[in-house]
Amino acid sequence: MLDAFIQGLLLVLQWKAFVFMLAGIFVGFWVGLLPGLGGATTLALMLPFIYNMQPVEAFAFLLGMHSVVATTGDITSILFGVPGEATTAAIILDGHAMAKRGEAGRALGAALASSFVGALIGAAALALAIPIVRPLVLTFGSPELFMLAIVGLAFIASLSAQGARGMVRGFLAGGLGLFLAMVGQDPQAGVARYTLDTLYLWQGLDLVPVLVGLFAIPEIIDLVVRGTSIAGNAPAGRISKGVFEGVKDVFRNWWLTVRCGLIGTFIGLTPGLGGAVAQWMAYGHATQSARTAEERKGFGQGDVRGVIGPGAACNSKEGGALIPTIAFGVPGGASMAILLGGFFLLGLVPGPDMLTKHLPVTFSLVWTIVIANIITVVACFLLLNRLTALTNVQGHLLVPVVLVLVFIGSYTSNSSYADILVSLIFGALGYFMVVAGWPRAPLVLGLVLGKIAENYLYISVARYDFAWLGRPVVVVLLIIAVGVILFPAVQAWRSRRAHG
């Protein structure tokens, strides 16, 4: 193993294989700045590029470039709050408010050093895991699944605002999540629900354009009105000399960023979940690291710790998925499902071999991460002064730019200019969320787990009937859950009877 592990290691620093890795990097660099591109569509974009590379050479390219995309897609949801990719937007709730507060400097270094962590722990999730993984990655059937979907839900109530109301507003607006993800054809009988007789609504909704149109355009709206810069009036020098306070802030939260590290593996690491659901579980994470109720309303304003969680856990999630990825060709996610296509290509079959016989190929993904991710920590610390002299610009010069980004992002996850009238509906939606005082993070929740737990439902109640309720991680998963809901409450009560 050591042997393998050192070999991976010599592999990448290979000339041939780095010149390649930062030829993907730098694609991924670019791609992660524009909205709505993502990484999969260019993992996609680029499998083409592959058929006459060495694998080491080719996974360097592939994974070199898609290791970056969610580090830099950070970057854009915090100064423009224009979701780079679609597992980039929960980080804009509390690190778009940082740069409006004049601490964008402060909300990108805390972004970057976490997501550098994040990709340690994924890193080491998949080095450590590669003798133990079957046992754990079997664990998770249907049932598993569908009640790990419910832990998610349950962090509505975390994410929802403090006192009764907000609560019932959070999952109220959880529940018009849900109702969205039902929108398109029924998974298992193949009836049109919701479609409104239109065969654009018949796959659904797309995430792209609904989280585009419900963060951004609330947001242009608010520059236009105010007709300030992003940052109002904070003097220039703040807001770029805070860089080194955030990643002062990760260190201070390591536990935290290390927790939410882990949930980003571990969501990762089970098949059919995501990047989304990872930060925003680990977003929810976040908000409960807050002691006390006041503290919990600091987030969604602009406390850095709803930066750290989903920074650390939308890095850490890619070591994770390349495990079922690597051990058994199960895919974790929609870009894992692509890289296997380049494994197949490249005339590699995921499963044992690549844990024998291929280990140092194995190793070198491993280091692959780790390198891409050092590169680009390095390099957006080199630019974060011009990054950030962004939010200084005025109003009237930044709102065009920032719309054509809104409207390429929305175009792009498609090519379909139906995906433009969804983020422009959706966009009036978050305008009046915003003003009414409704939470966006709840819908936005649901829309992600809906589909995911309808599916795990079905398949659940189909194969085991109602038995599947007794099974020994369901029972786990739903007292967490319950925790998880309760939590909230019993913070809130015990700051009363602190303060009466």
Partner chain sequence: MANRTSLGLAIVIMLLSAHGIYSAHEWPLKAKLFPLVIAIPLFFLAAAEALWVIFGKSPTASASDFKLSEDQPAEVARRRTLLATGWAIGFFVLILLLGFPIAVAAMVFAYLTVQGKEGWIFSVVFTAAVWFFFYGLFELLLHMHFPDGWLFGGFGGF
Second form
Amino acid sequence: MLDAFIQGLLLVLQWKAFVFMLAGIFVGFWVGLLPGLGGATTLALMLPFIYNMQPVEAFAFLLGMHSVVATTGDITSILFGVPGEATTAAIILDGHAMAKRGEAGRALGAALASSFVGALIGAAALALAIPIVRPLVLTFGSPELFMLAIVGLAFIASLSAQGARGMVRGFLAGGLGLFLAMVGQDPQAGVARYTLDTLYLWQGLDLVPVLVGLFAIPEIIDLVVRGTSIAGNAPAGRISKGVFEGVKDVFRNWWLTVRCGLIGTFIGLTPGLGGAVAQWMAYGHATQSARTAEERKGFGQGDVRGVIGPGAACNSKEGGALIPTIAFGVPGGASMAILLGGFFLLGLVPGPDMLTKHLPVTFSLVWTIVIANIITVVACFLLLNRLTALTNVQGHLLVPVVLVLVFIGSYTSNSSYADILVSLIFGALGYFMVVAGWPRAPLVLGLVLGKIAENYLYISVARYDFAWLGRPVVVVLLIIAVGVILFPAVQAWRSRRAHG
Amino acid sequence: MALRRIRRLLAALVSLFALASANAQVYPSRPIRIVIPQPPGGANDTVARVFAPALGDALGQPIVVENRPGANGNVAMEAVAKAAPDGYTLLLGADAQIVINPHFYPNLPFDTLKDLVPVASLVNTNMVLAVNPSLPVKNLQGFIDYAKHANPPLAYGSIGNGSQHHLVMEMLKQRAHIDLLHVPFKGGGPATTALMAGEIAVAFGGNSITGPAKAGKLRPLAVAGKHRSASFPDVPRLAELYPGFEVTPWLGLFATAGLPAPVMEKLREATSRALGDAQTVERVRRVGGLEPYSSTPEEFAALLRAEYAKYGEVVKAVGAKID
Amino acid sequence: MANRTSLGLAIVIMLLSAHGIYSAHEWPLKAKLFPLVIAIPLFFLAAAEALWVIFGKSPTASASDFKLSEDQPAEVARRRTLLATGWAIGFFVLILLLGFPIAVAAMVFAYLTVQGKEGWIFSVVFTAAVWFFFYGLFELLLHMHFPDGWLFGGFGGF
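Any chance you could show the form predicted in complex with the partner chain after that form predicted alone?
What follows is the entire complex, opening with the chain shown before.
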């Protein structure tokens, strides 16, 4: 075992594999920065390049690229309020708020450090889970996946403002998200629901144009209204400072970072849940760490914990997602399906062989994640001053460029003008929600989890009638869901008592 | 028409940078687009990306793979059906889109057999019927007997309502006179996991079955194709028990109807060159256990018509309809 | 303002969910169960919010989400919001009519000169830089396909 562990490291450090990894990191860096252009598309584009590579080189290349995308996606989200990837939207709420306060440096420092820690957690999980992965994944049948979606939805309570009024608005937004998730052909009877007689809506609303519109457009409008740069009137010189403050923040909130990293790993590990949920659940968990009502109100206004949580989850989920891919050949998502294609192309069959005969290759994957993240974080720290300087660029120079990126970013998801239309509509919705003081996060949770919940509920009922309600993991998850829903009330009570 | 002038100016600029200044009379004089009805990661996508370099070499122009997922492939088919018939926009489609979709969507704004013309078949694959190893059956006959007496009926998984995996199992149900409960999953990954976990007892699968089956986590009982599978030489064909029961999912290249004959000829020639390239064939074999599938245009056209009719009957019998 | 917007949103959601409930009634049970389970409570939640706005006192709820900046006078903010909306919609219309490549150049240039009041030379250089970045990356490198504008034939792109 230890032998293979070290062998794996040596494999990655061979000069050819290392050079390919650097190439992958370079590509992934830019893909992550550009909104809309996703990791899966790029992986598919790069597939033909691996034909003549050795397996280790190819995975250093592909996985190197893949590991970076989430990290640099966070950068776009923080600096411009435009989700760099569909999976990095949650970090906007507090990260971009910090950038507007002139604390882009601190936010980026915290995001980079926490995503690095997250990546390590994901890689460690990959290395450790290998022997126990089979029972772990297989205990998660459809009923458990349904309950997991419910736990995710329960975080709506944490993402809403406290008090009855806040809850009503939070659940309204969440319900709207669930309702919008029903758009498209239903998985059971095949009825086209709310498709407005268009082919475009057959497969439901695409997440990328929705997220880009919902988050980027209100920020663009606000930037025009303020008529300044993103960092506004924050004193110059303060902006690029605080990077190490951000890194220290991660260590100050060490256990939060670890917990959110574990949340990400777990979501990644479960095939069929999708990576977009991970950051939101981590964000919801981060808001639970607020001890007083004042602290609670700081979330969304630039609390660094709202950056650390999503940052850690986003990268750790990738290590988690590799586990079922390697161990069974069951991909957790599009990116993993393409990586799996890469495995087959190079003549490796994922499955138990990867844990015995090809164990060094498997460990080389772990090392690739670790080393690629180290290199990315170092590169980002070197570039941080340049990047944060962007928040000082005058708004009227930034707005047209961001608009172009937003429009192309949403257009690339289906190559359809309807994508842009969806972005504009959700942009308007996002703007009005912000004006009215409704939270946008629950809407995203509902939209992401609605179809999953419906599909797995039907399968559960079809397979087990209602006996599934008694399954032990289901019961545990139900208790967790109830706990998550009640947590804000506990929080409010605790802060009242502390004051009272 | 000032706009036209601006556009012409820009077009000139564009062509300068695109280096697409070759004589427009000779096909192909610019990159060719292959539209894929799936997002990256699907079978069509992988095959397109494996074939693109070889096809590009044969045609002397780069091939651009463009994903147009949406509406179960109908968006991509519409894009190609309504494109200019000049051979610069092609579709890499599967039977699931070309001969199955029309039966589910009677109101499609195009006809897959009339508005699209087959260029060539590319690959096909062998579907594997696999069961969870905890099921006390060792072979196909054993499974059929067991399924006949199972109460409640055994559950089978598919990758979605109206998917090929769904329809083929319905065909087997009719043929073998068994009753099974359909459980549609969202995609092959979740379905395979559910089969391994025993949440469903049986399913048809493609390549996703191979790894787990070799590792003994799933038990392959039969293959649906014309030949036994190279990956499972000991596993019999369904037709050995039910003569004539053959389903072979395929992928092929399609163009817009009205394609000029010389262009079609060039495309067919290039495709057969690509299919004859040993390296490409080897890659295709590895990726998802696909087999290169060459046929004459007549054979392929006949297959399309036959399968169109066959799936039409199954869909009618199942009563599945998506309006 | 916040209250009126909230009322508007609530009414829109009431209409949407009512439509959702109405159009679900003819679907098979499997297809309509989930939409109904969601749309019916959604309708009542929206109704509760609407009543709250009409009869309730001022809201104390603040979501953990960003707030629009308030350092500009209301009149200026309103004008600039409409302006930003106009630019976004205008850009979309330009893309429809002229196609992406031309629309990108036209929009960036127009924004710089009209909204940013930048000089011609700077605007031309900046536009060219953005355009070449766009063109080099999406057309040359990624081979994205951008349909022609509607003015130049066809109504492609949807």
